[in-house]
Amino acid sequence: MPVKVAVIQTNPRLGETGENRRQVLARFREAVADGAQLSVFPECAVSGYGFSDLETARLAAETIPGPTVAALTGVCAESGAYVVIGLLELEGEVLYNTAVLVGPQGMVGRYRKAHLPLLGVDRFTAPGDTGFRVWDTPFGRVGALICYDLRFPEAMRALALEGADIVALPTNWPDGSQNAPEFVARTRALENRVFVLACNRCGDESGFWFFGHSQITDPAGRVLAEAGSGDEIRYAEIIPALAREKRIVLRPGEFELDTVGDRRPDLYGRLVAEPAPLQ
């Protein structure tokens, strides 16, 4: 059964909280208007992204469950929808890059950015403890990953064998990262068989520019919508079920293929291996 899903590509300000979760409430109402089911907002898209110094950034952040989420928790019990955005998270005095899924009973699940860049927050976040987990929705099974986890293969394969449908893809890309959804986030599809919902901010912060660019993307790697430059929303309708389908036959019993049955864990050892020590 078709899902409409969105991806928001806002252009949040920096440490502006309250103006930034109000701009995130008024497009996400927008969206669910238009039908959306499934909407994806992007990296830290309530606090912004280039924080200079850590006790700055703990300023913008905020506990989860905490304000935003109920503030969208709201909007999901009235419409039946469900979103994923991109928060900073504080738990105690620790620091996170996370984002969450919310629906119309709250918060379903939480994810925390694995691989941390140098760059902007991420100098001063922990790094994450959730693992990679798929959660069950009406529509069918998300997961998520957060911006630059798009470059490392084997997260988006952990959630692909943990049954996911759609990985939600919450992104601050800035400038000299267009390869990422010119050609990542559809190869991490094709390869996967899953939809993505890659979303990117839009706008200048703290010297750097954040190109937009944010993207639907179906199990064959066809870019189904595609955002410009600006603040906008994209939608496309996906069938989540179509992810299920790993093997694509193009001749029966003469050409056939599977990239997550073919693998050879066996082989793959060297993957999750110690680093041996430098002499």
Given for the second form:
Number of protein chains: 2
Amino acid sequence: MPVKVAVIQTNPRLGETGENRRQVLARFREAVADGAQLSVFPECAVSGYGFSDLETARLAAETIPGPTVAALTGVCAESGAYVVIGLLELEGEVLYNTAVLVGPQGMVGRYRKAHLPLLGVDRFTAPGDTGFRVWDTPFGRVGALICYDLRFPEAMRALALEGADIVALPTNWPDGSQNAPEFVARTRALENRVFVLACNRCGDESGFWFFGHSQITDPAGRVLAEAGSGDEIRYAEIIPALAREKRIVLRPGEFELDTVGDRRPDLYGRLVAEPAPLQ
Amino acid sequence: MPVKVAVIQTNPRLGETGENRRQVLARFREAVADGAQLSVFPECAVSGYGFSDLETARLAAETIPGPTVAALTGVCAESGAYVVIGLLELEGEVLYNTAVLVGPQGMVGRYRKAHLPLLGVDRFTAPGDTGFRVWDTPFGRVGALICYDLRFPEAMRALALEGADIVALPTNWPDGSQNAPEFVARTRALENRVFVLACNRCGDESGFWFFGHSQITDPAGRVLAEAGSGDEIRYAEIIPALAREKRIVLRPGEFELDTVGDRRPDLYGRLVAEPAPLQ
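Follow the form predicted on its own with the form predicted together with another copy of the chain, if you could.
Everything in the complex follows now, all chains and molecules, and the chain you saw is the first one.
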């Protein structure tokens, strides 16, 4: 059965958590009113991203669950909708760059960004410790990654092997990372045969220009919807069950690919070994 | 120092090994005369690909080293050039879909295709047992993959972690796999920061149309050269040492990516685990 999904490309202001949260709620209500059953927001959608020191970043962080999860849960409980959003998480004294899946019952799952660039608030967050996990929803299994995680094929591969049908990618792609919507996200969708819902932010912040181009791709790597560079919502109808069929059979016995079953994990030991010096 | 590389997009005829080998030699001499220091030929460049039974395939196979390696070695010894070519290998009674690196000293290394589709001669070849290895040359470290291997990110990742600067990809991309030059090969080059020399064949054979579009990409995922759909050679000048710099530093301490060092092998166990049922 088709599921209507949305990427909600917003323009948060650095540290203005109250106003950003109000915007998130308003835009989420708009997508839900348009029939979206699963919406995805950008990374750090309530805090902003480009903090220059730990103390200021902590002031914009929140607990998870916390105020944003509570507010989103209200809308989900009214509507039955689900949402993935990137939040700057404070646990004790420690910051994490986190994505959370929220549904009618409240928080469904939490993912903490595993791959951290030396950039923006990621200079002050702790490396993610949740690993790559998928969560059941009424319309399929959902996993989440965040921004720079996309560049590392291991991350989405791990989610696909856990059974993900849909991978939500809250992101803050700055100018210079146009390769992500141009070809990387499409490759991830294709190689894993999953739907990818990549939601970038837009606008200028802290010296970055975030170029938007949020994108919804299908398991064949086709772009179903792509945003421009402004504050906007894009929708697509997807059939998550298509992600369960990893085989491509053009002619039985003569032209078949089993894109998961043809893997050779017996030869992949190098990927989990201690890194060796390469020079 | 720049190195001139070539992808030599040929059109072998099924089972006509003598004529195909003569063509390979002639085209290789042409590329060497044009200054190519490393050339890449397609997969199964001497045998053809679309065999419908094991016996006929065996008749078109050869030992490695064998006649093709010997002939290529002659040209390499005269010129100092290197070449990667896909060959249908016969070892005892067993067939392998193999790529071989040949230089002035003869065979430098052999790679047997790890990922096998149910398609063409791959229905009759044994799964590759060589793993993913790189070989030293005067201009850098070269690894090889074959065709369908490209779809599995683990393969080129393993080569990059072994230190590959250049990955040669002999391939037989049939109609329907245009995603490979459109976005997959570029993603592989970018995510591993290596040069990718993908050489497809062209022409019709055994009901397949092989669409060409051999492609040379740099470690930023940029296309340096791409062929059309005919029998042709494309060249690029590359600086293999660029593949040794896995870090991208836009502003020191403020905007740095370490595209290998930022990996999280501690979280990648799922990639080498026994596959779990996903339905």
